[in-house]
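Next comes just one chain, in structure tokens: the form predicted alone.
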Amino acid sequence: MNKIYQSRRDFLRNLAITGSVATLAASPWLGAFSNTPFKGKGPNDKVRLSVIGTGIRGRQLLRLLFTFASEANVTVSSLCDNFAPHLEEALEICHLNGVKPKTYTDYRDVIEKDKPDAVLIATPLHEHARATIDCFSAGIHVFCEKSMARTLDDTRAMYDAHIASNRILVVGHQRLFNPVYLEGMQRIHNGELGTIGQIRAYWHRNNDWRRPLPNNDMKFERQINWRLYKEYSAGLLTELMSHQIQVANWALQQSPVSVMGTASIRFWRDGREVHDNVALIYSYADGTKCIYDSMISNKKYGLEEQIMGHLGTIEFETNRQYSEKDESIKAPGIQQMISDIENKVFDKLPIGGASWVPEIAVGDQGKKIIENDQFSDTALQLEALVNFIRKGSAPEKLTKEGYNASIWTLLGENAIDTGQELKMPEKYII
């Protein structure tokens, strides 16, 4: 096992150890990597998993789960992908890692024939609801990527099945099991930011998020092109901002109240049905507000989350914290008044003047939230997956997360479309 994955896994479980009572209430998702006593499956029963959908994100899940594998019992027992060349590549990765798995084009023979543990589901989204709900139905556990569903009655549907079921629910929003997060949140929830007055998220790319056809060959285009066409996704809100919503959820511990939005297709005319800049407001009960936005052709700022308090910012992707306590700048303007009157010259001080209209930022270089950064928190995300079935149980809170960043996502794409303010129907609310 990689010797940095191995020291984020030692990371995570002493928080479950050692960790306050306040950060486990916070995110009581840690305790899959405590040592309590299994009551579902035991170390010694090998888990069995399968993936369903072997795309970009699929496979990249496949290589995680071989990371630490062997060490946790588990195997992958199938795959199932209706498109040829995808189902290859993942049966080699398998290969590469001494598994045959059993390869399925339709993912209820997944569930008939195989009859894994769970399912890791990685198929484009507008799939995501019936193979889950089939799938808790026949008493799997679910790994579910995000965002959960195309829509707002599938995503409520899904949801509902998993309490029917009492099957397990993991949405994929790694960052929950990502230590600078968990770490950061920590600070947040216990006031080092003072009062959160605004988070900034954005998401900014510089390409056309197309995926080349086998032969250019157009009949593959919307299997292959699925995020950019409606029917199927919601574009960057579902494939990028939900991830984001999700860390306002968190950092806030509540949910929004509204959301305003708008958002065009300014660059990529290219016959493509989601928009390629996004701007959304999220605001919450206490007034807090969450400000997002999101292109794909122009990458300056990259991505990124910035909880804003009164005492000082936090910027989750850099790993940094930032203090407000800054005396060090000082606004020009009244630089030049305290120099003028300590000087004696009265005939011209600058109020009003263009040299008040700067603000200056704050010239605090932060400090890391935690030293060691580098490690994959997709990876852990699985392994305490692994944990929970062999537990029997994950924590509802962790499900609720998935649950509302989805929701949420889409009443935003439906603030875009309508032009209208809009709040949660209460019929969506859990």
Ligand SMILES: NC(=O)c1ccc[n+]([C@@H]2O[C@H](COP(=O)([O-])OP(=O)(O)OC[C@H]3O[C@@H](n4cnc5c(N)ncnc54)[C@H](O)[C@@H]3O)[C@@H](O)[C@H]2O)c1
Second form
Amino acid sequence: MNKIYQSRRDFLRNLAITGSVATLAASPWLGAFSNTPFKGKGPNDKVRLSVIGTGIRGRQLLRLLFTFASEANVTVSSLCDNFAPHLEEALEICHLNGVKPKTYTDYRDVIEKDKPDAVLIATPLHEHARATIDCFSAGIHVFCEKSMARTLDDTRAMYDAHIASNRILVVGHQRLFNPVYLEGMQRIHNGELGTIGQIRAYWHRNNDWRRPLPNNDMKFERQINWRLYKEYSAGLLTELMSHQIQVANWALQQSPVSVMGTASIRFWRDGREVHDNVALIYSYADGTKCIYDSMISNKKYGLEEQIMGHLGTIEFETNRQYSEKDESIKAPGIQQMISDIENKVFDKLPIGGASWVPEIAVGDQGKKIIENDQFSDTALQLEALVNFIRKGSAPEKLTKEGYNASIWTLLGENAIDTGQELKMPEKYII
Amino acid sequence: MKSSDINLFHRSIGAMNSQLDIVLWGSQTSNFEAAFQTISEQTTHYEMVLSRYNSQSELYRLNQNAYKQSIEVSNLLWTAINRAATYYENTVEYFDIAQGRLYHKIKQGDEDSEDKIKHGWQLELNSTEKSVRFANPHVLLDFGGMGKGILLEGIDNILEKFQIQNSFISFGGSSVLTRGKHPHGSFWPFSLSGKQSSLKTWELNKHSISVSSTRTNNSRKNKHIVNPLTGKSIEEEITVVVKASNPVDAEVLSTSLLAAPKNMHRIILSNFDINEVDIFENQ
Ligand SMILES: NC(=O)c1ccc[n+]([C@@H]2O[C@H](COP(=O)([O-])OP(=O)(O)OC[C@H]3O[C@@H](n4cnc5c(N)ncnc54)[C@H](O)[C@@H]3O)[C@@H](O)[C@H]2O)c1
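For comparison with the form predicted alone, kindly provide the form predicted in complex with the ligand.
Next comes the full complex, and the chain you just saw is listed first.
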């Protein structure tokens, strides 16, 4: 497979050249990022992973794993999916990479028969909790895709099982390992943007958010399009917003104190149960607001998290930082005059004209947060995960980020459903 | 001259909806930073008095209230308004700061403003109280054709105080004030930007130059020069360059000569003490 991004090693080597290593190293969970080679090269040190749920995401995780599997001495010991075509496609990817995993249709067989070091869970949302908790009971580490669970109680139960079993729980919020975010967050936390007043975040698409059914057979509808049904998913909130509320909390280094929201099925009235149009406001104790919306009938604005402080703005998805200061743009002619003078040239100064106005507000393209942005954050997260597994632990802060983002995502759903401004119930505070 | 002796100093600040470039050189290097700071502060202060757009400015409040009642104003605003009154006379009414509402409407593309025009000076000035009252509700004071000149005049005083011999101060290329000379010549050789640069080179020492055009150098056709007596914007492409010893004179005149029909130019010019006037058409 062609690498379209850099491995952790390449990335770190390039960072060393551009001089941002110190910043990245200062980030809390980047011990796992440090430039030490993967330890444990012997066959007995091989980390054995199993992928449970080999749909679109599960197979993507597989492909990314194989880009560094031999270097990191990690292998895929088994695959599990209850839908045969998906299991076969995943097996195909493994075969292409010379790996022959066992296959199961029930995740309990993964636990009892394969006994991997860790599982990557990429089943539909409502299936995350029981697989995760059962793995913990069997002493297996878990990487679980976001959002954590379909219900608040399941989310809490997953967290409690992680604590009780002392096994790793990493939630699939890959931006936590994205160098653009790591560098940008460092700047935000160092006060470069000043006092943050608002975060605006949105995710807009223009499609029906459906996947095609095999032979157009409706009996597969709920298996394939589970994200459209309330029983399995909270729709745009758990599938998209979860990432962005995690970013907002991370930027502000706190969780919200309340959320209110409203939503509708405005455009795709095709029998789905989840909203295609949502708007929420998260409030933080210091007065900061995170204003969120998502829709899937217009894609002009795409997706973004805009962190807005009185000194500047960061837009993470596009790797951009803007200053509120009047970044002095040189008037045409003046620059030439300066260099003429420095070069001892005496020539006419073509400066005059009907007032030249620097169009700072419209023309300000900002600057990149980091120059080198050719990487896959999910791959970086998986590489870090392998290091965590070898070590037997992951930073608790990381798990808490995933937990709080998941809880506040579901509280957002409750706020929409009840029409009330909601706080976090005591029993979900960790 | 060796370039190490030049001690070139360059700073820019945003002001009057434009950019102010300050270029200094010469022996008084220890004064450059302090002079720049003073200029910055004064510029901010002047804008807080004269800006029509800033809702915190003195002018903004005057515009809001002076039709209802007579308002006392600061020395700076009082002087500016009185000078504008003199310019109104000297330009035979073609320079009129009281028509801000008309200028604004035309800029918005509303050419149908003829009925709003009130001929004659529309301000009642009480010099013992230094107070101002508008004679009708359509009055809106706009120092757009004069403010940069006032700022440059203030800057000239600061440069004098700090004994800075050589300077080139430019407001977005349209209002320029110079002292002394270019480090490698006996004057500052000023020309127009872009295609017009070959037209002429002005030799500046202790001078001011103001460039006004019926077109802004944004490519969009931009109606911003208005004949206050007819309420119509000027359609022809004309650029006026005025070189004078006083920056306010230069600025007022470059605007007035655009607004006034050609047959009025001679009479307007006779009321000013200026060095050079150039009018370029259809460039
Ligand atoms: N981090 C990210 O950027 C990202 C991106 C996409 C999806 N995801 C997450 O990944 C998860 C899966 O999403 P997807 O788009 O791949 O969905 P998908 O429907 O393509 O894949 C889910 C797979 O799980 C299988 N499955 C269902 N129930 C199962 C069970 N009980 N046991 C075993 N397998 C079972 C399905 O057959 C299917 O193959 C979701 O939680 C989603 O939010 C994360």
